[in-house]
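Just the one chain here, the form predicted on its own, laid out as structure tokens.
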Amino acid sequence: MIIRLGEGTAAGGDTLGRLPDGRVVFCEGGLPGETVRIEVVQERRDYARARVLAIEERSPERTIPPCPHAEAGCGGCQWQHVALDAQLRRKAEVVAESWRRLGRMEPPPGPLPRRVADGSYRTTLRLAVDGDGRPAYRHRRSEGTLAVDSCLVAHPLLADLMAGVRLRPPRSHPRPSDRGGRHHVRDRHGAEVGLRVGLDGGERLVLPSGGAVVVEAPVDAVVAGPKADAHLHEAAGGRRWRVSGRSFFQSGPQAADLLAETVATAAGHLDPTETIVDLYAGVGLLGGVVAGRSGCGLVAVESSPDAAGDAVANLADLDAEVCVMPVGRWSPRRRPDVVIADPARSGLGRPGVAAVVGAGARRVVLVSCDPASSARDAALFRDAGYDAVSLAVIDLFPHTFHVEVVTVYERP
């Protein structure tokens, strides 16, 4: 079937078009304005999903994927066929369209979109394990895996770790240790492996999950089970950060730097008499950068004990308090001047927005990692009496459809 694709791009990265019967089709691998031959892979009453088989009329935004594994079906980077400048422009358009469609409002003005460098920016990966025990990406068009011998977006220290790790069925039960070599951890069936490196400290972590395996890793790598106390160190935003193996951190120091700079600018001028609250604080990155530069007080709220422990260590030199609890259970002892929130992909939602609004801050800086949740939260803030005054689009994951939105809300 040959169709002409429209100008719209969906939040999941697919390009929108119309089938001959009028239904909307989400087309993987297409670009706006192209004429393409497609294969329909999923049909519903009012829409369908398809993938491109051939390009009949090519968009000027289309480019040759810079990584050979993209053509082989690697699911790690979905947008390598899109030119870099077009990736950033399309992501900004997806955000704006989400605000109009889901939030029923126009996005506020903001700085020009920015991105990290397009190669070697990742220092952390979570991968599947293939039949030979190798860390592998999920295949884009099947339930299989694809082990690669190189990776465009992985830092060389991480790529080398990926090549040197094997997860094998246990034949014996060697005594556990925490350094490289062989490590009995758990069953390879359904196993995954997290790989993390710290560029500031040079540490490398292997974090298996999903069953008992023997992990073979380079001698300098630390292999850590779910309860192991393993961490690495990273530099970002002018500070050094301790990050435990199971704590969330950005895709790499470039991403952490760009996000922290954007949030610090959005928070505005603060003086030492003022207080900020960092909700979903993780290891303390965003609030720590802002408080470290301004000297203001900081309350960091984080539900993960691992990440909260990191935050205590990372913020020890600041006027900071770390609260280990879910955001929904937290209530301020006094009104903060600025609230920073960096929730999961689902966004704040009604409970989260209610917690933020209840704090009574004059300014809120919201980090959203999904355009749809950004738009839904915008509508909730509008209904609660906050105005969206600035929106910044930043690309922390080049060659993918993922995008971060940093929005500033103010109470009139």
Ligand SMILES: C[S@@+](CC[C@H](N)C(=O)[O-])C[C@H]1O[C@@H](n2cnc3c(N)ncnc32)[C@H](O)[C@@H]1O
Given for the second form:
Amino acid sequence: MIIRLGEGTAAGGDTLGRLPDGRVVFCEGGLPGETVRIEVVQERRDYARARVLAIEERSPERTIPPCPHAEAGCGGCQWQHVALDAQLRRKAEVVAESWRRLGRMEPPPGPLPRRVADGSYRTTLRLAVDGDGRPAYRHRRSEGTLAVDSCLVAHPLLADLMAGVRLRPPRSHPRPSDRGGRHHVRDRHGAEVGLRVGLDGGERLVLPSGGAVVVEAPVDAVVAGPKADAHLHEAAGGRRWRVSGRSFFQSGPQAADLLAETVATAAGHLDPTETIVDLYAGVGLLGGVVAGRSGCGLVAVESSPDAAGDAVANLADLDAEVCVMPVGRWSPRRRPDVVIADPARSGLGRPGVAAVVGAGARRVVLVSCDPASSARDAALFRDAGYDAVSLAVIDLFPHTFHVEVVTVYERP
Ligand SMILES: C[S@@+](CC[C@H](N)C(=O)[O-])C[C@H]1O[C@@H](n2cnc3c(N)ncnc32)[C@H](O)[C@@H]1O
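Output the structure of the form predicted together with this ligand; the preceding block shows the form predicted on its own.
Then the entire complex follows, led off by the chain already shown.
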């Protein structure tokens, strides 16, 4: 079937169009304004999903995917067929459209969208494991996996680790080693592995999960079970960060730098008599950069003991307190001047916004990694009496549909 696609891009990266019967179709691999031959892959009563088989009339935004594995169906990057500048423009449009549709409001103005370099930016990957024990991306259009011998977005140290790791079910007795060569991780046989490198410290970590496996890895790599005390180190925002194997960190140090710079600008001027709160603080990145520069006091709230432990180490030179607890259980001892919040993809939601609003800060800097949750949280802040005064779109994952939104709210 041949259709002409509309102008809209869905939050999941597909382009929107209409089938001849009037239903909306989410079209993978298409671009706004293109005429495409499609194959419908999923039918629902009021919408359908399709993939592009051929382009009849191409968009000027279309480009040749720079990575050969994109054509083969690698699920790591969904937007390699979109020119880089157009990716940024599309991401900003998806954010604005989400605010209009879900938040029923116009997004506030803000700086021009920015992105990290489009290659070698990732220092962390979570991958499936294929039948031969190789770390592998999930296939975009099937249940299968795709092991790759190169990766456009992975840092070379990480790509090399990916090529050198094998995970197999144990055949013999475990060997109690956790460095280099062959290792045994005491669990069930699992199908996923985290691979991480620290560019500042040069560390490489292999983090199998979900099952007993024998891991073959390069000799310098540390293979870490769930309780292992393995760290890497990154430099970002003018500081050095200790990151435990299971602690969250951004897609790489460039992303951490760009996000921390954007948040520091959004937080505005602070002096040493003032206090900020960093909710969902991870290893302390955002609050640490802002407090490190301004000399203000910092309260960091983080529920993961590993990440909170890293934050204690990372913020030791600052006037900082780390609270190891869920945000829902936290309440401030004194009113902060600025709250920074960087929740997971689902956003703050009603309880999170209530916790932030209850703190009574004059300014809130909200980092959202999903346009829809950004829009829903915007509506909740509006209802709580906060004005959205600026919005920055940043791209920490070029060649994918992922986008970060940094919104500043103020109490009038
Ligand atoms: C998106 S990460 C942000 C981390 C940090 N701001 C950064 O930029 O590196 C979200 C963090 O929130 C933590 N987290 C998730 N749910 C939480 C909760 N209910 N309360 C506190 N922290 C939570 C996670 O462990 C993770 O470290």
